[in-house]
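First, one chain by itself: the form predicted on its own, in structure tokens.
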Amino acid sequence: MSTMSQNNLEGQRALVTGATSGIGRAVAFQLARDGAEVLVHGRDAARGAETVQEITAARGKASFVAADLGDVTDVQRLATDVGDVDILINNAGIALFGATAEFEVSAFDKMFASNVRAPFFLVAAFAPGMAARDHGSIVSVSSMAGGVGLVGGAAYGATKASLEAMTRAWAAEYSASGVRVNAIAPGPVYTPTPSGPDFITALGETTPMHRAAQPEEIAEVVSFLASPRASYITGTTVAADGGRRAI
């Protein structure tokens, strides 16, 4: 990993949920490159320590915070432990696919708890402080599944559509106080998945660009949305999906 370069997020604290792998990890690295102090959230302390070590070895600033976002009490405890942040990246989530008629209630509830309830209460915890300080940025990681019908993806897509709806409502609620709220909807991305890389490659072929993305490509967009470079952007969902939503 290249040496960090301090940039336009110097002096800001950023909490990135689900930051020990995949998109979240790439986002943590990118925000650190841009000068932010990054709070790396995850459940696996070993992976968290590894992520923090790589960031600090490249002269970035990072620390690990643990929480189970499926447990609302732990979400509230995380918010208390972390304190004020300038940037919140709601990245952590669960992707479970299955036929509607066979989808288990426990899987449905688990996914909504992680993908919808946790971001809601993290915003509830952090946005008022941002508003009181007249600045802040919230970026939530949605999915093309929030706007594209996928076989077996009714429940998962519903969580992401909910996240995008909350993003618009939060923008209306907090933007007048200097808090920008946006979402990004990635398409297929090469991240660890039970389906394996061949599945991601095949899904990438369905996009106009005929390829899947690397996590770093998504992280660049997230970092832009979180930064002053996006100073007049709020309430929107940016599709970073190789054009998949366009067809």
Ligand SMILES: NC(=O)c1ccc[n+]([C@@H]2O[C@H](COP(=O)([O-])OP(=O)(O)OC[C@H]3O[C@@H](n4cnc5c(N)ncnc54)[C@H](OP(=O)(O)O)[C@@H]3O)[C@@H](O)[C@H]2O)c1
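Positions refer to the first chain, counted from 1. We call the rigid core the largest set of C-alpha positions that still match within 1.5 Å between the two forms. Not measured: the values here are computed from a predicted model. What changes on going to the form predicted together with the named molecule:
- Once the rigid core is used as the reference frame, the Cα position of Gly196 differs between these two forms by 2 Å or more.
I've shown you the form predicted on its own. Could you give me the structure of the form predicted together with the named molecule?
Nothing else is written out below except the one chain.
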């Protein structure tokens, strides 16, 4: 990793959920490169320490915070422990695909808990403080599955469509108080997702660009939306999906 060069987030604190892996990890690196102090969230303390170590080795500022977002009490405990943040990235989530008729109730509930309930209560915890300070940016990581029908993706797509609906409502609720709220809907991205690399490659083939993305390509867009460079953007979901949602 190249040495951090400070950009336009100097003095800002950012919480990135699910930053121990994949897209969240790349977002944590990018925000730290842009000058933010990054709170790297996850459950796996070893991967959290590794992420923090790589950021600090490149002269970025980072620390690890653990919480299980499937447990709403732990979500609220996380918010209390973290204190005020200027940027919240709701990235943590799980993608479970399966035939509707065979989908387990426990998998459905687990996905809604981490993908929908946790972002809702994190925004409930952090947005009022941002609004009181007249300053803040929230970016949630949705998916193209929230906007296109994928075989086996009914439940997962529903979690992401919910996240996009909440994003619009939060923008209506908080934008007048200086808090911008947006989402990004990535197409397939090479991460250690349970779906596996073959599934990601096959999905990438269905895009007009005939490929999946690298996490850094998503992190670029997230860091833009989080930054003052996106000062007139709120309430929207930006597609970063190789054109898949357009066709």
